[in-house]
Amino acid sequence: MLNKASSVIPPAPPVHPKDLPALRFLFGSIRNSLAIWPDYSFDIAFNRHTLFGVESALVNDPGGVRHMMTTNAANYVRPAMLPRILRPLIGKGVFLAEASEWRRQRRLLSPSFTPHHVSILLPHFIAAAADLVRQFERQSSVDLSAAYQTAALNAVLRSLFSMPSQEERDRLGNLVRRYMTGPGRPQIFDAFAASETSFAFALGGRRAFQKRWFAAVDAVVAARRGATHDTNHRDLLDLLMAARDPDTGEQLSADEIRDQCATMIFAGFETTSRLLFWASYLLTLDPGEQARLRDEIASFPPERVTTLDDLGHWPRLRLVLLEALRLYPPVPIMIREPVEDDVIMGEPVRRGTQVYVAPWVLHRHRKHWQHPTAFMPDRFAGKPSPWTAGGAYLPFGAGPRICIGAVFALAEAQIMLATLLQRYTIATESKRPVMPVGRLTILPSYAPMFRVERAPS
């Protein structure tokens, strides 16, 4: 049994009593998709619902999740708004490709990202995680949400590069936060989009941001293509240029290695940096949760680090860290459509439907947590991996398709943190209360300032 007493509750969204209005709906989940939910939607399993004519249902149930995402998952695909969106960002790389063509994705990929070869990026990590701490020297309050983004694409991209320049750094990070806070931000349209090319007037800032987002990964693939190295398998592409089809050896073409790495670049810093931030908002609240972690962090230091088993030395950081992600999940809604006539828990759904989960919701639900708003990481203790049990913890969605990065995404926050939290203690200089918003991925309300003071020895 959890003990809630000593627990910090840290703010989100006001719960609405009844169902929003339809136009309020939404324009809502534009604004914020978190602050659409009615209070029920945190009791039941299932729930219908229908707005401006189009049949929706809300799948709350761990069973309906895996018969969704696991038993018939071919059954189900993506409607038209999130390749309209994350298109021009990542092309036909794995996350978006449906069917045969993202098995055949997917199994080259895999093994690019093993453990063993996870451990072989650890030392891009580190870099990137000295290069953050290293930027606080002269300073006593930084906006750790910009610092995270900065720190999370240069481990991503020393990952996947090995070593580009800063202005190279730099250029990307720009392109990416310009085009998620400007076209690639969700519109009206996308809303009733039929198809990725429905409302074509509304597209034009997306596909110029694609034309120049392509060319400028392009142009980084291309230079770390002709750079002189080693072949010891250093970075990420040289892991993609390697992989060949267990069934066919067919490799990936240059377009393909193009897309993925974009698709990387993508994730990989916007939803770590996001993670970064939460988890260190959260031990705001919780000194004494904080205080801990530096503890543990103290017995074995980041620098110790050389294999992923290192970092089995701070399981209390890794708690964090899950909590973390259940209270702010990467992805906040994940929306399906059947393509045949299907059944979820008894309940008939038809052709077209639009079926979601929405981890925000799953991972507060009152019949599958307790004291589901709280932040209390011992309720992950003694589960490894707990988003491959259950049902009800979907960081990284869930059955075949199940985020291919997240032994990478966990290693990098996990060293990122552990090297902020050994030098420096950290707390927000604002009592106003960071709002988690909803859109692609869950942002702040804004971006506080935080205090960072030398911890001490």
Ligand code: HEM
Given for the second form:
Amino acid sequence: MLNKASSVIPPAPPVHPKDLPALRFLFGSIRNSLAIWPDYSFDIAFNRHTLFGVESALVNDPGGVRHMMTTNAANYVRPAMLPRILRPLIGKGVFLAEASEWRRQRRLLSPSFTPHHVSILLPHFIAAAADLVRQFERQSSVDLSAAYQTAALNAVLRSLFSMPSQEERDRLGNLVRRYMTGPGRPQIFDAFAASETSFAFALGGRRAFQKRWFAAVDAVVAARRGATHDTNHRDLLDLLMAARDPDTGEQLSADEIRDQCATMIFAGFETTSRLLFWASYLLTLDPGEQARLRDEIASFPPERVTTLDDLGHWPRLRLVLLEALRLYPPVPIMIREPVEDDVIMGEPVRRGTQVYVAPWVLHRHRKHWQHPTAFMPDRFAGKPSPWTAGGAYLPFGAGPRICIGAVFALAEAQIMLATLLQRYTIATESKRPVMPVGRLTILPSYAPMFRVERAPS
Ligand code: HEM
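Return one more block: the form predicted together with this ligand, after the form predicted alone shown previously.
Below is the whole assembly, all chains and molecules, this chain first.
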């Protein structure tokens, strides 16, 4: 039984007493998809909605999620809205592939993300964490949201390309960031698009970006191909270039390698930087928990980490990250469309319906969680990988399309936070609450400044 008495209740948008009127719901879901839910959503297992002729369903129960994301996953595809926004950034990479093409790509990529291979990437995470904390020697007032974005990009670019040049990393990073805050922001046309190319007039900025972005990633890959063979490269690009389909022996083409690299940059940096931000924010709300983590890290300092198993010395840090992923899941909503009519938990769901699985709602569901709005890392004690349990915890998705980078992300986040907390205490400078805002990921409502001060040794 969890004891709520001294628990922190971190900020969340207000829950509405009943359904919002149609237009408020529509614009609300573009502005902040976390602020549209009526109170009853946190009690029910299934709900349906029709908005301006578009049918949607919320699947809000572990059994229903298992049905659509595992048992009958082959019947569900990503709706047109997603490739409209993401194709310019990630091309034909695994995230947007479907059916047999997806199976082929996933088979080729999976061996590169085993714990053994993630262990090989640890030096890249350690180098990125060292870059992160170096800046705190010069300044004690820091925009941690921006710092984590830079650090997570740094970690993924180092892991992919062993890219030591800060200038090169900034160039690629700035391109991605400008896309996400510019042409890549979801628009009203995306919600109503019947196909990837509908409302073509709204896609010009995205196409122009795609040309520049693909040329930039192609140039990095080409430089590596042209380099004299260096057997010391120990990064994801090496693994992707060497990957072979276990059935056919086939390799990834140059365009495919480019698209997979772009996919990993996008999928890996935005999500992990949000996890780092929200975990840090929670620790400012609960200084006792922050102190406990610092003690744990002192007993096994990050400089001693050489293998993935070493991260097992920080069990409390893992619990805090798992709880941060529950309260602020970086991917707050996943959407699918059934290719054929289906029945989910006894409810008929017609072909083309937009089916939502919302970790934001399911992670705060009153039937599945004790004290769902409270920050209580202990709820995960004894459950080191709860996302594999097929329950109500889905920060990495579920079924065959579950996040390929979960081990990568958690290892990176553990190393970043341990390196920071080993040396510094963190607190927000203002008491103004930071509200979560649901877009593609969960953003902070504003970028709070953090006081980062030397921890007493
Ligand atoms: C805290 C960090 C992360 C979170 C919360 C996260 C979450 C997710 C979720 C929820 C999905 C499934 C989306 C869906 O089914 O619609 C997903 C898929 C994916 N993620 Fe992650 N992710 C994280 C980090 C990473 C990293 C570090 C990488 C790679 C370096 C990565 C690569 C991918 C890829 C390639 C897919 C698509 C898999 C497929 O469709 O087969 N992710 N992620």
